[in-house]
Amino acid sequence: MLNGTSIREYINEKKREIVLGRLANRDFQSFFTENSQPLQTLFTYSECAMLEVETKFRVLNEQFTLAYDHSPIESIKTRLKSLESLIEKVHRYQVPLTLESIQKNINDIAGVRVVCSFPDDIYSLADCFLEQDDITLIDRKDYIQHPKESGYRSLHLIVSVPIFLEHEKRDMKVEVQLRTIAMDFWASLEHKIRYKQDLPEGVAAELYDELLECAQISADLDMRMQSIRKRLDEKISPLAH
């Protein structure tokens, strides 16, 4: 969302866009004008929670490396949802456009995506992460065991994590997505096709059919690569003793 811009600068830019008439949605204009400061606070606290979760996974990765000589995480990506995406989701969910409603019903203002080497790493990391006593699981959706019709695969967790402010502790929600490199590559391509507005309908349908086939191929590849790693571990382990 921010692309290197601070939350305060982002909020001020939205104020300028409203003054200049660039934001046509009247509901959004009214809501934002009345709630710009509380929204800045909400996004700042969400960013803090996002950084807490990111740090937890980086620590887990270091611990796994020490204990098993294997680094399960290839990369960690973080993002804050844009205000436009937030308002679109409020309308799609048909919930009231109020600050209280957003805090109650929108769980993914802050997002952390953890890209792993192998499918087994996903579940090992998720289990260790959820065992931490300051993490509360709100929702879990396993699109690896139960892929979406499109072929999309990922493990989604909605969690609550505390952030420590000057005089209080506050629980904030973060969406965590865990996927392999192949799953992440596939999802990135699917996203580009979905938002390619000028694709003829027939071409789009053909690409989605091919993409669905690619989803199965990438799933098979994940399992084959994981099998190779396990066989290597079985061969190496006795030698270590």
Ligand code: 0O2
The other form holds:
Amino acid sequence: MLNGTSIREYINEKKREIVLGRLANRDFQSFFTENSQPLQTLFTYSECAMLEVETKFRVLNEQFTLAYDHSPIESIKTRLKSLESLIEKVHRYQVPLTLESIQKNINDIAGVRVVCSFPDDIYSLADCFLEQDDITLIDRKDYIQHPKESGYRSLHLIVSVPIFLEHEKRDMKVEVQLRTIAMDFWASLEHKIRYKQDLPEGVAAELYDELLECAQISADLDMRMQSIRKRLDEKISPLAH
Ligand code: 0O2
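Starting from the form predicted on its own, produce the coordinates for the form predicted in complex with the ligand.
Full complex below, order starting with the chain above.
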């Protein structure tokens, strides 16, 4: 039986195997050797963009709290894509192995995950964020209105945001994932289970069906909690609604 730590070790081991396999490919090897400096620049600038976006959500959270006495954001997590994950995606998308093509085709080197209290908060925050005049929307995927086959729900935005450097301004891409606590809880556990691929086929299928059912339960829970909040708000300030 694997515990939390050994599942993480298992995942990392699998990722290492993939990377070592890919790096055994001479194209990948020479690409990373020849482009180590520009890749480092790309990752550093992406990190700067990620910080800009994180700050924007923190500012919105403060302002919402001031205006409505309610903090829509429970937590914000940021992550830079790992090299393993980047290699895996370049390979899976079959995009040319050049710096230009990575910049053009890989949109999630910088990722910001905003965990909200209620589903309505997700859309209010996303609207306010996208209204900002330095944010350009590149792509929007609403997996809340249209959940993935797995049951996964979240609102995904790919945006471009400027970062200001010593002598220039650069537009960098960031993937923003907005979800509720229930969506985040489900996605985190499902992610862990999904990597446990050495399960017998029948067991895996059974678990996926159950995960799908759990996704539905978590969606129902979100709606019920939101409805409770609405009813409470109406009781507290009937004229405001
Ligand atoms: P990480 O480490 O989270 O970044 P692709 O990335 O190619 O699969 P696409 O179209 O670029 O697909 O992005 P998509 O499917 O809109 O969103 C990808 C990210 O959303 C994933 O990142 C996950 O974070 C999350 N996600 C999407 N589907 C699922 C799912 O079924 N279950 C869970 N738990 N998360 C999901 P990465 O790339 O997997 O890794």
